[in-house]
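One chain comes next, on its own, written as structure tokens: the form predicted on its own.
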Amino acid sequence: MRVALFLGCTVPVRATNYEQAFRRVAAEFGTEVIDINDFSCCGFPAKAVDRMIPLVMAARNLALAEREGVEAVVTLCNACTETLTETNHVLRHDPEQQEKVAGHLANLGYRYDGSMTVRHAARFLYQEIGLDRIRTKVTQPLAGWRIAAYPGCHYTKPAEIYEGFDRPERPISLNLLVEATGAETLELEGTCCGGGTLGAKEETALKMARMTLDQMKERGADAVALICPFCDVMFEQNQKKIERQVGVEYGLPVLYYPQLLGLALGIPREELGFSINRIKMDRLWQKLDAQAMRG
């Protein structure tokens, strides 16, 4: 399968380990990942200011992918996923908006009608690769690893644009993907990480993240598996700040799911971007090395 990888704005700055791991894992399953240099911001930041701007920005990106002849656009960021998917939904179901977007695109030299497939990387692995193929490729099952799987908000919301994929309030696809590696997933109460309010009120955002980190610690998580760079900002990049504020040590390593999957597939850890991860992984490396020695 040939797909275009849509990096968006955040991943190249804050989450190159996520990109590296996904590219490496995709190659294991024979997926050809291409880059489209003219991709721009998905349009998400402009949504609160002007409804048409993000629609046109997203439609232009999808038009570029359509010109390239790929089978799908694969996204790493939940916000990018939501914006591109919602644009498809609008163009397919709202003739008035479709006409307006078409006019703006024509002025830029593009045409697009909502026909390109958009898949979050996790959904791509879940639907296009599939749990059975993943299980058959696992060479180093992560047995005994207790993982807090955290999909984030925009992965399945707003529900109407995802056309029945997963369960919007309590999604299970990421849990099943984690379990396909041999790890155990922990049940969490669905709360926002706080990333959406960080720029407006840091105190509130950190409190929201702390509530979820408390859950993870109480349930005995060895690590957190994420699929959204904004969630990583809250749970990994702000973890030590929260520890200092409340006097609690979490010490929870935060991995992107493709990193976790890559380990289970037997890919060397240095090829999965772990040098960029901020929370020490020593306990997990000891587990992994002990499992490898036992064969």
Contents of the next structure:
Amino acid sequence: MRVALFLGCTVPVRATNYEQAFRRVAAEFGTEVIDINDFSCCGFPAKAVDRMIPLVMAARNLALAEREGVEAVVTLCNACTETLTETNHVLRHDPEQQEKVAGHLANLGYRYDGSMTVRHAARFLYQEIGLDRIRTKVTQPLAGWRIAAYPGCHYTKPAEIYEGFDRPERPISLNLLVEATGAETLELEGTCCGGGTLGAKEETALKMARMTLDQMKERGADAVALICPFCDVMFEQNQKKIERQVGVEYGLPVLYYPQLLGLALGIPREELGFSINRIKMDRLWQKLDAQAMRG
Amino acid sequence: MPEPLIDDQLDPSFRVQISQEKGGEKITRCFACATCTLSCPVRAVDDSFNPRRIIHLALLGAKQEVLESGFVWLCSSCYLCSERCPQDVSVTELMCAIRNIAVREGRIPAAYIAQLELLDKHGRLYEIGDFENKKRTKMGLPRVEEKREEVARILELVGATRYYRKEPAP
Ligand code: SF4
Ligand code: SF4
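Can I get the form predicted in complex with its partner chain as well, since the one above is the form predicted on its own?
Then the entire complex follows, led off by the chain already shown.
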């Protein structure tokens, strides 16, 4: 399968571990991942200003992918996923907006027929690669790792635009993907990480993140597996700050799902971007090395 | 106790304005059940935020209060309320509709001005220059080029440059 990888703003600068691990894992399954140099921001940050901005920006990105003839656009960030998917949905269901967007695109020299499939990387692994193929390629099962799988809001919501994928409020696909690596998952009540509120009121956003971190810790997580760079900002990059504010210690390593999968596939950790992860993984490395020695 | 809002502070056309805005069309369907507020993760940690209250202030016509208080900017866009609302009000989209109105009426938060400037300058929220690309190359990742011209052009076409460029609206 030939797909275009949509990086967006944050991933290529701030979450290169996620990007590197996904590319590496995709190659392992024989997926041809191409880069389209003309891609820009998806448009999400400007929706609050004027919702026409993300519609035109997303449609332009999708038009580029259509022109390239790829089978799907694979996204890494939940906000990019939502914006590109929502744009397809609006263009297909709202003729008035469709006409406006088409007019702006024509002005820029583009045309978008609305045919491009958008897939979050995790959904891509779950639906296009599939759990069976993943399981057969696992050479280093992560037995005994307790993982808090955290899909984030826009992976499945708003349900209307995702056309029946997974369960909107309590998705299970990421749990199943984590379990395919041999790790265990734990039950979490899915609450928002707070990323969307960080810019408006930091104190409130950090409290939101803390609710989930508390839950993960109480339920005995060894680490968190994420699929969105905004969730990472809250749970990993702000973890120390939250610890200082509330006087607790989480010490909870946060990694991106493709990194976890990469380890289970036996890919060397140097090729999975772990130097970027901020929270010490020592305990997990010890587990892994002990497992590897036992073979 | 705050003073009650009385007639001359209310603008009955506000609900019409919202229902004519993309995303705000379904505001008058709300029957005040509070499912949105009870589901809201922002509300769970910050009781100054209350989506049902915002909706009812808007329906009442308390335009100034809704726009000035800035509460609509606290919504994290998690869509939980939208999934659960029995009247399918699309509360998340409604918050966005009110944000869009606030921006047009001169109340754009500074953070969004900064983001528009970045999009205009880099085509993305983060700069990717030689420094960033060197780091990428080290990790075996392909170079990424900035594509700002077409993004800036989109901001012009949509009429958004007036929010951050010091020039009169087109
Ligand atoms: S859940 Fe829907 S109907 Fe109930 S108060 Fe909120 S917007 Fe109104
Ligand atoms: S979308 Fe906004 S208002 Fe609705 S539950 Fe989430 S944070 Fe609250």
